Amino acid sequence: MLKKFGLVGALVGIVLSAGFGVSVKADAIEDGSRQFIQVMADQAIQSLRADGLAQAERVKRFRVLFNDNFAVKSIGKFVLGRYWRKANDDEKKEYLSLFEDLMVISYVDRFGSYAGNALKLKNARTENKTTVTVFSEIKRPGGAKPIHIDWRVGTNGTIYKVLDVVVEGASMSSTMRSDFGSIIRQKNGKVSGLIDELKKKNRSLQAEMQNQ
């Protein structure tokens, strides 16, 4: 069974894919990206919290989304791992559309929710010349200790895109990661393994959230 994800939605510790070759000054990009961060905080608090608003049509707009701000299918190569060049074009094809359901059905409450609890951007960081770091942290009631929340975001000083979301010192990609490779294992190393626990899962999810 797959193991309950951490508590953000949606994700990685990678550098995009396609690679960017554009060189822009560090400062541009941190600003940059604690804009998009907000941006999107932003827009997930618009758009997924609603009052009256019906879950289908909040799981349609969590879906773009999380497509329109997330490195989706770089995301799920790296979570992939080894297994990717495994994988024929189908299992791959399959693979890429039940991990956006996975994504989508399991964070539309959690990430609307939480972009939602005063979310505090703070710092960032240039970690290279594509990759940058924003701190922030969410505020809770009580005087809980806020928890804090590191978004890894790809950039050409143009085009933003999270590749990781970090709880706490946890990566949600490599926890997926390490989830997905101890299934593909059980399986005999197959990867259409995988693919079956994926729709059993994605299946579950959405009958609970039929029954809310």
Contents of the next structure:
Amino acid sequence: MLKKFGLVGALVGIVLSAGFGVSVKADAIEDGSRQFIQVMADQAIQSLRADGLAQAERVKRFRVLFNDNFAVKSIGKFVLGRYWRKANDDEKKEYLSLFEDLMVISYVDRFGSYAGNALKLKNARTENKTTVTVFSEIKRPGGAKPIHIDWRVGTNGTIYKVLDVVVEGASMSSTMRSDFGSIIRQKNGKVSGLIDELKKKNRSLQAEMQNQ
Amino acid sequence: MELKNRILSFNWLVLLMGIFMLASGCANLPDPADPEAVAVYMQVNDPIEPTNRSVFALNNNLDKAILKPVAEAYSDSIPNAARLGIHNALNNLRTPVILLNDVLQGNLNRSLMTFMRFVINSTVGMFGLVDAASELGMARHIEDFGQTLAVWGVPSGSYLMLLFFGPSNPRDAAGLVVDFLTDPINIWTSHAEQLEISLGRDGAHAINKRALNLELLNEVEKSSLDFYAAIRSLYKQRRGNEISNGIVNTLLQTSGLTNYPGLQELDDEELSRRK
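Swap state to the form predicted in complex with its partner chain from the form predicted on its own:
The complete assembly is shown below, putting the previous chain first.
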């Protein structure tokens, strides 16, 4: 029932927006967003999957790719949620830097394999004036259904940045927000407690990487 | 019959344990004077968190000792094509329960599709080994009684970590029991007093599922600070996605970052640098 209504609603929306010429503009950022994701995936294949690349170099390249294509600070701020306001300037700065490190070290492999497994872009949908969702899927070896990955892209028409990655219906930024929030609650609401945990985590990931 | 009763009482035992846990250990209550803290507490919806965490730790130990090594061995030693066949066949055996719940949810299109999938895959697909229906554009979907209850408007209740079965809530736990009782294979094997067939299938299903999630769960454990909290969030989001048949996840409102504050705030510096 809901589905039917959604379809009718979408059709009405399309007709209306076509009538008022809104669709032209929406199409532009949709195309732009799809192209942006495609270019990022191609870059990832080229730079992360090069033969004989040392892990340290791979991490370095991924950091550049990640900062170029993701709204890193905005995501970091979102993930901290209501505690962002409670943190002082030094804590904010240190947290954002540790957040970036955690993302880079823990996602370098996953991102390489997502992008490398022939990311198949599907349709895109305009959410509002500055946000587009690009739908995609990747095939998994060993059978099973392909994994659905939605890329939430923020744009001002010229610059595009990934805001969130939704894997099979689970938003990565929401998951991290719950994760970090739980840590801060355990540390009596102190952001400094989270910062200590982030440092520990990054150190152990770094050590693990060097042992590989 | 005796074995059947034993298994049934086992399922009820799990459920009863869940209810018992509801009455035991409770999480720290938020400061009622802080509305944001109260809102987070309601949203997390995990009043028996300490108990859930202990069960989660126990499940994790069992997983690391038994299920994970078995799934890894299975994944490493059986060729992709064979695993795909097993996966498809197990899915095919599950179709009657999916069909029942498609019907109970009043979804005619999906009921027909599930029925057609069963007919095609059981014949052309060689007893389900090949998912021929997917090739014909009839992609697989899953349904279970927990989802049906949700569609009927039954609230989930609070988060509940089940022993062996993992993340759940009272509604989905009740769904598990109903799925077990309504599965034609379980009904048939209990009448034929051959419940080991059902148990064998459930074991194979568990190994197959764990093998498919090896990489993902490793990544979540690796990147999270609080594995328990990350899994709790993932479970709720995935479940919401399944219940809405994949519609919710695509809606902007339910996602994390809903607009790009960076365009005005944080990343201003960078934006002006790039212009």
